[in-house]
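Okay, so here's just one chain, in structure tokens, the form predicted on its own.
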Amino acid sequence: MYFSRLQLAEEMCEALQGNNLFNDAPNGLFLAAPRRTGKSTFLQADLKPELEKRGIVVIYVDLWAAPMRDPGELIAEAIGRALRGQLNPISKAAKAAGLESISIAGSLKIDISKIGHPDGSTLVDALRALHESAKAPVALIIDEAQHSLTSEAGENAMTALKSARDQLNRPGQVNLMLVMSGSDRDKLLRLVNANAAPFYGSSIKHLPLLGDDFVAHLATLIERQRPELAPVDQPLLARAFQTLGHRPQFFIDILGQALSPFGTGAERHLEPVLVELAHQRLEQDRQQMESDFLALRPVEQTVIWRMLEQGARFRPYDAEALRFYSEKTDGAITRAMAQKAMEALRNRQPSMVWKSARGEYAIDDAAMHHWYAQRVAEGTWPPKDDRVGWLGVEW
């Protein structure tokens, strides 16, 4: 179910176009939001159409759409598709004439098939060509932008986009707008928070989560479909939605369970049933994390433990880390053994560890940090299997 957030999209467009004072959005808008909270839907269904309504050429690319592809290639291909669409009549004529490239504004030659390649046009050239041919500003929306840091080509693409922004934009004139979103704020920060970061100096904004207006919308739909349940207790609905971490898909799922004609009849007391189902779903997520953790080998478990404990300070193979692994497994863990464990964690499906092109490591699913912090607070860390020791070693 789609819920429009037009006002938020309008506000972001105003900021991107430089119409709001004391706002850095024209230099790049970096948005963080947890997974499954409606981020991608908002970018595609609200922000993109609003930008297009303002006469802006919009390119959208999701770097998780093809996780096995190099993110640098995905970005270059998205720009190439947009340029090809803009120049379609010209490119068709060029292809019919056997030409490898086409000229923009009489001077700049672009081979669309080689954009971003060493022997092809740069991303800067391609974006300038797109802007000049469209005679309009260009907005590039990159979803899950932190994935760009997992390859050298992806890093180079980000550096090129920063260069393109600097070359195409002028004071009071924004010709290239960049929107970078990510489901993991800590990873997204790597694009902005170090001297060598492509967008050093920019800041991360939290994309507002769906809230009371979304809950009110759902309450209206419920009352329209099931008049006998009116009036719906919106505060209780909001509590269930908050329990699920403001994730609309999960909330719609439990709402369907509660309203199902094949249910237990508890729909007569819809709101408390939703709260109960929300807690059950949350507990299922926690149990799944625990099950995934307990399925790991002892050294792999200690690596995950160290990563959760250290966060951004994590160094996988220094002396302190190797000492930690050895103490927790009650054995001598060498660098080679730790490296093997790390590769196993990265190669799992789905992967449990994220690695940047610079050799930085992080937990892939940011939700694990909340799970870990909660268990530590409860005094139930590390997880234990009743049949075996905490590291999978039989008693």
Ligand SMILES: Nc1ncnc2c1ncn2[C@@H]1O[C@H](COP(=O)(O)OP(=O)(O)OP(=O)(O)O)[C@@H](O)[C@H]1O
Second form
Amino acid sequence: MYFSRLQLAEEMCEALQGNNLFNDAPNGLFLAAPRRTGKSTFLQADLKPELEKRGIVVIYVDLWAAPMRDPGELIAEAIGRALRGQLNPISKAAKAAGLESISIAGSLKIDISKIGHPDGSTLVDALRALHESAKAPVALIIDEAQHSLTSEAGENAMTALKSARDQLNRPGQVNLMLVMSGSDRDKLLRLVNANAAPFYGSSIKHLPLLGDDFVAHLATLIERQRPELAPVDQPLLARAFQTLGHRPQFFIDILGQALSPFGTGAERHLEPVLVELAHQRLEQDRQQMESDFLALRPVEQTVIWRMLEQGARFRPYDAEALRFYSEKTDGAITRAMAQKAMEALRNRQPSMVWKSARGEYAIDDAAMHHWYAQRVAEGTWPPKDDRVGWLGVEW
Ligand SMILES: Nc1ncnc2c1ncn2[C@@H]1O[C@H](COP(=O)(O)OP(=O)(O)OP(=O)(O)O)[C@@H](O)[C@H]1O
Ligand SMILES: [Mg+2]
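Next up, the form predicted in complex with the ligand in place of the form predicted on its own?
Time for the whole complex; same chain goes first.
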């Protein structure tokens, strides 16, 4: 089941093409939305086809698709692939013969396998070549763009893209469109909010979440499949979807669960069951986060705690941080011990800590901030491993 968001895609294309007055999208569109809310799906299934329909050459690259690969290389490769797609039959024959270079308009020569390398063409040249050979605007969609900041090559790629944008675009004529998405607004901000940031001056937009129209669509499907449940209470359905943080996959999953035991002649109403399942699912998420946290060593737990508490002000090894770690663990935590804990957190699969090439640290999963704030508000922070005590009483 896929719910298409055509109108949103059209609006975005208009903005990217510079058809909206007072809209900065031609300088780059930065979109944030939480995990699992349908970013990648929207970019690939709605935005990409809509751009292509308008005659634009689209390159999509997901920097999380291969987390161990350097993000700078992934971007260069994606541009290379698109360029290869533009090769004429003669150049394709050359490629088959092992020659990887193409000449554009007789002057510019691009060796596709070396794009972005010190001895190869720059990303700017490659994008210009792509634009000129396709005789069309180019749109580059970078999914999980914040990942580019974790390597120097990735950061350089971003700077190069900014430069390509400035060189290729003219007032009233957008030849290079950049769309960057990410699941963590704070990390995406690092691309735009400092003077030295590659896209300084741009702002981050929220990619709209799936909403009432998505719920209405599902309601119609349910009513068609199970006429005895009509009319479906849409506001209640919407509440369950909202409880789940607007994540379609989990919603469809609980719908499946809620619909399965009905068979014929349901004596219970579907909607309250859904709301309850949504709350259960949310509780599971919380418990998962708690057990992941409690599985960490005490020093690692305090490092995470400090990061959650300090947010952007976090410094891993300053005197105050070391004092914090020591106080909370009832031990004398040295810099070396804190570093070891940080390495362990970064090397976990999935990693719990994100580090930029410039040495800034952040919690990898942004949802953890919400979990932390909620527990602080409830007065249940820090989580305690009470299994020992519980077992003590029970046995
Ligand atoms: N418009 C939609 N209609 C139905 N299902 C959808 C829709 N968009 C996304 N989904 C489903 O939701 C799940 C998450 O989608 P997607 O991978 O696009 O999200 P994401 O925000 O990119 O996630 P991540 O943060 O993990 O990268 C997938 O199972 C996908 O099939
Ligand atoms: Mg994604």
